[in-house]
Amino acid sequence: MTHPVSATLDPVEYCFERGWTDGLPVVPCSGAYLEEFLARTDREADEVVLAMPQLNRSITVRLAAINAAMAGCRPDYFPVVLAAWDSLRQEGYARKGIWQSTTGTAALLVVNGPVRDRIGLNSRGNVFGPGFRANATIGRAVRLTALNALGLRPGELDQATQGTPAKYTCCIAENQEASPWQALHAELGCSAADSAVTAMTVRSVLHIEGRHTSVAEQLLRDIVDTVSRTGALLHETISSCVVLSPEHAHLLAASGWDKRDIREFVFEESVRSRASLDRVGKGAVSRKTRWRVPIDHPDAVIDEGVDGDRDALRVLTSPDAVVVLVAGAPNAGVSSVVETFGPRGSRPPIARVEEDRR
């Protein structure tokens, strides 16, 4: 459907007043303007990138370039975009309607490969920040065609709690050349020649300060107690994802430490007395849904513990519950823990980038 617009009338307040924004203008998109995504594709403009059954709506590649446009991103961006609409339809938490839920998840994009250098992907410094297009946009178009497109806008079919941050955008490439290990995408099956999207449902993005220490495990174990953290406990397991300063992985690396035992040791350290969480009134789980309750909750059954353990609780389902990957500038001991939705037990989805075909 085409939109004709006065030329008295600011195309800019047009998509406002039509709510067609994530709150932040955007940019009016032309016919012309968008043929020139869909040139970036051989994808048909009709085929369904995510679908919401439950909503009976879906995404189709005219959907997802249409808001890209209005999301900033440039036609060059396009791959990266249906790359990180593949990569959530994989993941499938979208698709069940995690992002309605009151937790106010939102979508992680982790870029590897050759197109961060061609588009301008940042993945040194304030690599979570603003300042760069190419990661302030491909991040944005992800949002405002769930707005557009399905519908999920604050209120109504999103009812976030409090949401995120992350809701506007957030999208990073990983410092591979500042990594002392594989590249993510690489580590996931992809040839290292590749571009790829590894995408994530997420809750929120906490920052490490490491400063203080040149030990391996005193830094491993700080990273752990805050996956660990009571809080994150909604589920009886959950997910994480550690992005590290280039600072600290070369700290590790220098240690002897590679991403496998990382994920290891972050998963075997990742326990909870039963005490702790009773404290906090999550001694127990839901036999209906799993998720953590009071010990007196009438659905409340007792969860195993670790090697018999009955009050040591382990919160991760295995290693690979934990992402591992490299971000940032090389100027401090500072890093980040991501908190995934759910009780992953196997590594992310990853889609390959389509090559550009001009």
The other form holds:
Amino acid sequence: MTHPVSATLDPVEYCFERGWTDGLPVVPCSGAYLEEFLARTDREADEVVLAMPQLNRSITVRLAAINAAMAGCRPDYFPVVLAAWDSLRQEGYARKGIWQSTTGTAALLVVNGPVRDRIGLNSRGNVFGPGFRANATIGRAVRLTALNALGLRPGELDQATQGTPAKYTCCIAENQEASPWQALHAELGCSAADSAVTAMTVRSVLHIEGRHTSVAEQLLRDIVDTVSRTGALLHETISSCVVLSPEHAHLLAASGWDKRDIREFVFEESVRSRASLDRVGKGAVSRKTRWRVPIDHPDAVIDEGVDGDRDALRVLTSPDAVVVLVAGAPNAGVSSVVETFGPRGSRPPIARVEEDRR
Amino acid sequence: MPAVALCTDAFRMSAAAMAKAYGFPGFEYVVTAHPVASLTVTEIQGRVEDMVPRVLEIVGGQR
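Following the display of the form predicted on its own, present the structure of the form predicted in complex with its partner chain.
Below is the whole assembly, all chains and molecules, this chain first.
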């Protein structure tokens, strides 16, 4: 393939001209700069980190490194970027084409362990917001790679109807220091001294304004109302990552609740009445697709409810469809529900961050 | 078994991009108006009747 010679000598503008961008300026990556990234791992440059057989395309360590550099990562972030790809590969949704889907999902990356402090990942105030290079650029590297290496361009191989702001970047660290409970990576089998990335395919990050109560059950039912909202129900069930602020986490811990109790409560309480689903035209499921449909749809079947009660429908498959972690500043009762595309029963995929070779 | 791909007009660009990614630029498929997910059975039957001649044309390799 040939390309016209650029009319500009500005490397940033040149990258825009060639379409190597998510719309924001990228850092031009020279061969020497690429070597600095590759020097941070023992993996071969041609090793595949994520294959997309449906596209005949693959992301190699080299492509992941080039795009991490272009996204603005420092070379010492690269082991975290590679762990993110390892987790995304294990999770499996990207390989099934979800990044091309009309739903318009993004990848949430959760980082645990000592690497957070080593590279300056924010786990505290404005954790989902701007201001921190490591969060901003590690999250950005994922979608920039998908754009440049897989060709997932809007209107072409990315069919997202609206997408989500999280597609630009969505990388947080857990605020382990402010959490009353075991950290996510330890809960998932890593040692506390490990650093690890847990990737989740997500739709939206939704605020919970919970400054009104000190009663654990009231706070959790407020969260459940968002977890089980009808607008999230394309299928019969959903899954959720509840990101508790330190204030909410301590409120719950002081009442004797641990993560397991919270997951079980959210599972048990995330039940909707048939009538509430019928009001929005989601009172049944399709026999073929298992998508929610109106009761009078030709493929409609009445799905089974809780313990045979056809009027009480669970929106979660098990307590394990809920991931609980702690992040943010200890300054208000504000938490969030991240609508995830899984797990719906299996535990989230966690990938250890390799020791930096330097 | 011969097969013909169907897609709605909203996905034409994606269909063309997928065909190109697989090394078959210009791959022929049948296009119908978007959307289909919310149509009634009668409307779906009408769509099928409209598309059948085009499906047979592609299967038969006729232009």
